[in-house]
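A single chain, nothing else alongside it, follows as C-alpha cells in the form predicted alone.
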Amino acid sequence: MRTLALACLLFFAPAFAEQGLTSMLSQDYLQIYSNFQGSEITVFGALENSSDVGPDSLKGQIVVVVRGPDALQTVRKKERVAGIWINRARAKMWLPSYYFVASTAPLANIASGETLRRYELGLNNLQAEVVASDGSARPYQAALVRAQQKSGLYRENPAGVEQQSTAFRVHVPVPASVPRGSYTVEVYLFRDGNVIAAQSTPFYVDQAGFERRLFEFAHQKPLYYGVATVLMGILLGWGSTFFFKRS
C-alpha cells in the first residue's frame, strides 16, 4: 500500500503541486569494516517553487523516512509449563531490518493516522507482511518493534529535521549493528495534513576490505569454509599446545 501510494504521489505530484522539493544523501554508499563502530548519514535538501509562488509562500512540514531491507523475523511468546519457561506460540512476518523517521513536529501534528497509515510514517504504523501467526500478529509486531528499538535499528525522532529558511537537514544515525542491503531513504513534504511532494533516494551498506571477501567465501562456497575453519581451529590448539610445552 505504501509503495503503490508513494509511487502515485511520485508520478503525478509534479502535475499539480505548487510546491517541491530536492533532497541529497552525504554518501550513497556506507562501507562496513571490521572496527566499524556505527556511524551516520546526512540528508539535506531544499524546499522549492514554481515561477509563480514566491519564496514567503513556501511552507510546509517534512518528514523523512530512512528503511532497510525487509527481513523475515519470528517473534516467539515463552509460557511456562511445569515450572520451565519455554517458547510456544510464534509469529512469523515481513518487516524493514532498519526504520529510521524524522520530522519537523510530532506526527499526530502533521497529518491525520489514515495517512500517517498509508504511509507507514512512524514505529506504530509499519505494516508488517505476517507469513505465520498464532493467535493476532499484532502483539507479536509491537515486541518486536520494542526489541528493535532497544538494539537502536528502529528510531523515531519528531525533532529530527533541521529546518532553516528553505533549506533542511536530518542526521540518520547508523549502528554498528546495521544490516547489510539496500536502503531507500524517502523525504515527504505535508501541507494541510496532505503529502504535497516526495522523493525516494536509495543508497547502501555492504561490507568491504577483508571482511568482504570472507563473507562471500563463506556463503559461496560453504564447504570449503567449513574446512577451513576446522583445519584453523586444529592448527591454533596444535599451537597453543606446543607454545605452553614449551615455556
Partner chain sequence: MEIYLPIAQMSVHWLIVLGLGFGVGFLSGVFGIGGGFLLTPVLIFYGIPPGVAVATTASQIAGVTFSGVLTHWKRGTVDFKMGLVMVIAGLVGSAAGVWIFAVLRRMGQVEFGVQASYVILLGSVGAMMLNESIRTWRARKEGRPSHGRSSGQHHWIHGLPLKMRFRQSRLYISAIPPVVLGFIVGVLSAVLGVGGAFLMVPAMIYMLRMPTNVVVGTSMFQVLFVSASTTILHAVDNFTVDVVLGMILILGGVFGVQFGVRWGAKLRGEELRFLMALLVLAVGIGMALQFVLRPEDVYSLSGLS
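What would the structure be for the form predicted together with its partner chain, given that what you showed me was the form predicted alone?
No partners, no molecules, just the chain.
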C-alpha cells in the first residue's frame, strides 16, 4: 500500500518538477564491527528554488522516514493460569524491523490522518496485516510498537528535522541492536497537507569482517561451527590452566 503510493509518487515526479528536493546520506553502507555500540547516520538535503514560483516554493514541511527491512514478528500475550503468568495467545505481523520518523513539526500539524496513514508516517500509522490467535489484532501491534520503542528500534522525533533556509539535516539514531538488511530513507515535502515532492534512497546495514563471517559460518555450516566452538572452548579452557601452573 505504502510502497505503491510511493511508487506512484515517484513515477509522477515530473509533475512536481517546479518544486525540487534533493537529499543524500552521510553513508550508504553501515557496517557492524565487534565494537559496535550503535551509531548515527545523517540525512542532508536541500529544497530547490524554482524561479517561476518565487520564494513561496521554499515553504513547506519536511518529513524524513527511515525503514528497516520488514520482518515477520511475533507478539505473545501472557495470561494468568493457575496463578502463573504464561504465554497464551499470539499474533504474527509483518512490520519494519526498524522505523524512524522525523519532521519539522508534529505530524498531526502537517497532514491529515488519512494522508499520514497512506504514507505510513508516524508510529501509530504503520500498516500491517496482523494474524492474531485471539481475534483482536490492535493491542498486539501497539505492544510491538511499545517494545520496539523501548529497545530504541522505533522512534518518532517531531522536531528532528533541523532546517536552515533551504537546507535541512536529520540525525538518524542507529542502536546497537539494529537489524541487518536493506533500509530506505524517504524524504517528503508537504505543503498544505499534501505531498509535493518525495525522494527515496536506500542504504544497507550489515555485520562486517569477523562478525559477519562468524554469523554466516554459524548459519551455513552449523555442524562445523558447533564443533569448532567446542574445540575452541576446550583449547581456551585447557590453555589457561597452564597460566596457573606457572604462577
